[in-house]
Each structure stands twice: as structure tokens, then as C-alpha cells.
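Next up: a single chain in C-alpha cells, the form predicted alone.
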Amino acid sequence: MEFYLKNLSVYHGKKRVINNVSTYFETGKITMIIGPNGSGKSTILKALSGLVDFYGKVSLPDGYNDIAEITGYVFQNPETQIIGSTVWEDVIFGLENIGLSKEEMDKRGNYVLGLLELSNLRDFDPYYLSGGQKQRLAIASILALEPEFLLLDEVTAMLDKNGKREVLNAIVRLKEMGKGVILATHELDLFLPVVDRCIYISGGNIVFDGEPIDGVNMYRQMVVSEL
């Protein structure tokens, strides 16, 4: 599955922060969006999730009418997404809201907890989980809604080394199950070995779209030149 953006623009007030961006995304691939602070990485993810308004055209697969139907957004701080008093309640909260049967909720909930290696924490209070476990729970709760694309916004920024590794492994599993993963990050060395594509954004414009190592090298050269 693929979707395409054509001349996507986003405004904060009167300021245009994303400038006529055109690109595409596909399932079964991990795309890393990199760039300096304020470059527009998070804004693009929020536009793709329907959290902010945008101008331009999005070409969706047949059968879909809204970009939010195929995407699920995971915040940098997982505690902003924790709602339930137990891990299980948190995972099924969104499923209850869309009116699924108990049988379907059980099926999806058990599947995502197993996939994200959280089954043994089913009855735990989410606030007592480690940082990596909380972030995996946030991913599991969105994944239970069965989006085709996961939008991950700096999801390892607040984690220690072990937590980063846990989330990295979870992202690889998402790709293996055929999901599209689009992640905004500053953690270049962490994700470089597993991503399929790199988009480098600067000043709201795409300045590179291609092989990850080439994009990362371009970004690093730019950072050094600005020192």
C-alpha cells in the first residue's frame, strides 16, 4: 500500500512551516525523517495523522477517504497517551470507543501485547512501567486500531539505552508484519541500520529523499558547516 503527498503545506498562524512538500510512503518500509529542531519533522507527522490542518493533495489507496483512516500517531512522551489503569485497559480503550465486540477486542488486544512483548504486564499499572515499556504500550494501543502506517514522533528521545533498544526492536517487528513506519528522530545512529529510506527536511522543505546513509551524511555535513 502507498500514499502520495503533492504540494503539502502547513501554516502556524500566518507562517508557512511546511512548503509544498511532495513525496510518498509505503507499507513494509521504515522511513526516517531527519532535520534540525524546527525544521518541520513533527509537523509533517501531525498533518499525516489529521492532528493539524494542511493544504495540498493526498492520494490515498482505493477505499479510503481520509488520511487519518490509515495512520496512527505515537507521541514522544508516552504518558500523554496513557488512559487506562492497567496495561490491558489502555490497549482496549480505543477499541471500546469504536464499538468493537468483546471477542474482537480480546483478539486484537492479546495480539498486540504479544507482539510488543507486554503480555506478562497485562494487569500492571502503566505508570509503574519503565520508559521503554510505556513507549511500547503506546505503540501497542495505536497498533490495536490496525492502522497501515505508524507515525512515531521522537519516540526514543526520553528513553535510556535499554528502552531505546526495546523500541527499536518493536519498530523492526512492525515492518516485518507489513506496516509502514514513518519516524521523526534525531537518533541517527540508532535507526540507521534498520531504516529503508531517509527524508531530510530543512526549513519546511525536503532537501534529500533517498538512501539513509547518504541523507545522514548530508545532514551531518550541514551541521558541521554551521558550527
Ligand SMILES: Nc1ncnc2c1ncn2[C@@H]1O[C@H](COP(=O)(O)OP(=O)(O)OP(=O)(O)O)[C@@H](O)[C@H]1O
Given for the second form:
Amino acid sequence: MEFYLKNLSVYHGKKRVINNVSTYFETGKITMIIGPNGSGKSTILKALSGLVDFYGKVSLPDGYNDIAEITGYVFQNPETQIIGSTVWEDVIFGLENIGLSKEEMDKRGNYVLGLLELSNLRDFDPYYLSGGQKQRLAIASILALEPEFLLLDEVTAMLDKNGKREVLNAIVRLKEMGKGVILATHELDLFLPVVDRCIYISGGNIVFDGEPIDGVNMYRQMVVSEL
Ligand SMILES: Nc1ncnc2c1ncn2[C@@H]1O[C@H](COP(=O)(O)OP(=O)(O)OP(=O)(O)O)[C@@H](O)[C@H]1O
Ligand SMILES: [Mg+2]
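With the form predicted alone in hand, show me what the form predicted together with this ligand looks like.
Now the complete complex, all chains and molecules, led by this one.
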């Protein structure tokens, strides 16, 4: 599955923070969005999830009317989206909201907890989970809603080495199951080995789109030349 953006612009007040961006995204690929603080990475992800309004045209696959139907956004800080008093409750919360049958909720809940290696923590209070476990729970809860694309905003930034590794493995598994992953990050070395494509944005414009190693090198040269 693919979708296309044509002249996507986002304003915060009168300020345009994304400038006529045109690109596409496809499932089965991990795309990394890099760029300096304030360049617009989170804003693009939020526009793609329907969390912020945008101008421009989005071409969706047949049968879809709204970009939010095919995307799910995961926040940097998992605390912002954990609501259940157990891991299980948290995972099925969003499913109850869309009115699924108990059988369907059980099926999806068990599946995503297995996939994110959280099955043994099912009855655990999310408050006491490690950072990596919390972040995997946040991803599991969004994944249960079955989006085609996961939008991951700095999801490893608050984690230690083990937590980063756990979440990185989970992201690779998402790709292997055919999901599209679009992630914003400053952790270039962590993600470089697993991503398929790199989009580098600066000042709300795409300045590079292509091979991850080339994008990362270009970004690093830019950062050094600006010091
Ligand atoms: N809610 C908001 N109201 C006003 N301006 C905002 C808002 N959110 C973001 N901005 C502005 O939009 C621009 C892009 O911000 P954004 O958060 O998308 O950057 P980013 O690339 O994700 O940065 P970082 O690497 O720090 O996460 C910045 O100039 C920022 O100040
Ligand atoms: Mg950001």
C-alpha cells in the first residue's frame, strides 16, 4: 500500500512550519525522518496522523477517505498514551472504543502482546513497567488498531541501551509483518542499519530523500559546517 502527499503545508498560527512538501510512503519499509530541532519532523508525523490540520492533497488507496484511517501515531513519551490499569486493559482500551466484539478484542490483544513480547506482563500495572516495556506497550496499543503505517516520534529517545534495542527489534518486526514505519529520530547510528529510506528535513523542506547512509552523511556534514 502507498499514499502520496502533494504540497503538504502546516501552519502554526501564521507561521508556516511545513512548506509544500511532496512525497510518498509505502508499507513494508522503514523510513527515517531526520533533521535539526524544530525542522518539522514531529509536525509532519502529526499531520499524517490527523493530529494537526494541513493544506495540500493526500492520495489514499481506494476505499479510504481520511489519512487517519491508515496511520497510528506513537508519542515520544509513552506515559502520554498509557491509560489502562493493567497492560491488557491498556491494549484493549482503543478496541473497546471502536466497538469490537470480545472475541476480536481477545484475538488482537493477544496477538500484539505476543508480538511486542509483553504476554507475560498482561496483568501488570503499566506504571511499574520499564521504559522499554512502556514504549512497547504504547506501540502494541496502537498496533492493535491495525493501522497500515506506524508513525513513531522519537520512540527510543528516553530509553537506555537495552530499551533501545528492544524497541528497535520490535520496529524491525513491524516491517517484517508488512507495516509501513515512518519514524522521526536524532539517533542516526541506532536506526541506520535497519532503515530503508531517509528523508532529511530542514526548515520545513525536504532537502534529501534517498539512501539512508547518504542522508545521514549529508546531515552530519551540515551539522559540522554550522558549528
Ligand atoms: N503547537 C505548536 N504551536 C506553535 N508552534 C509549534 C507547535 N508545535 C511545533 N511548533 C513549531 O513548529 C516547528 C517545527 O516543530 P517540530 O516539533 O515539528 O520540530 P521537530 O523537527 O520535531 O523538532 P525536534 O527535533 O526538537 O523534535 C518549530 O518551529 C516549532 O517551534
Ligand atoms: Mg519532534
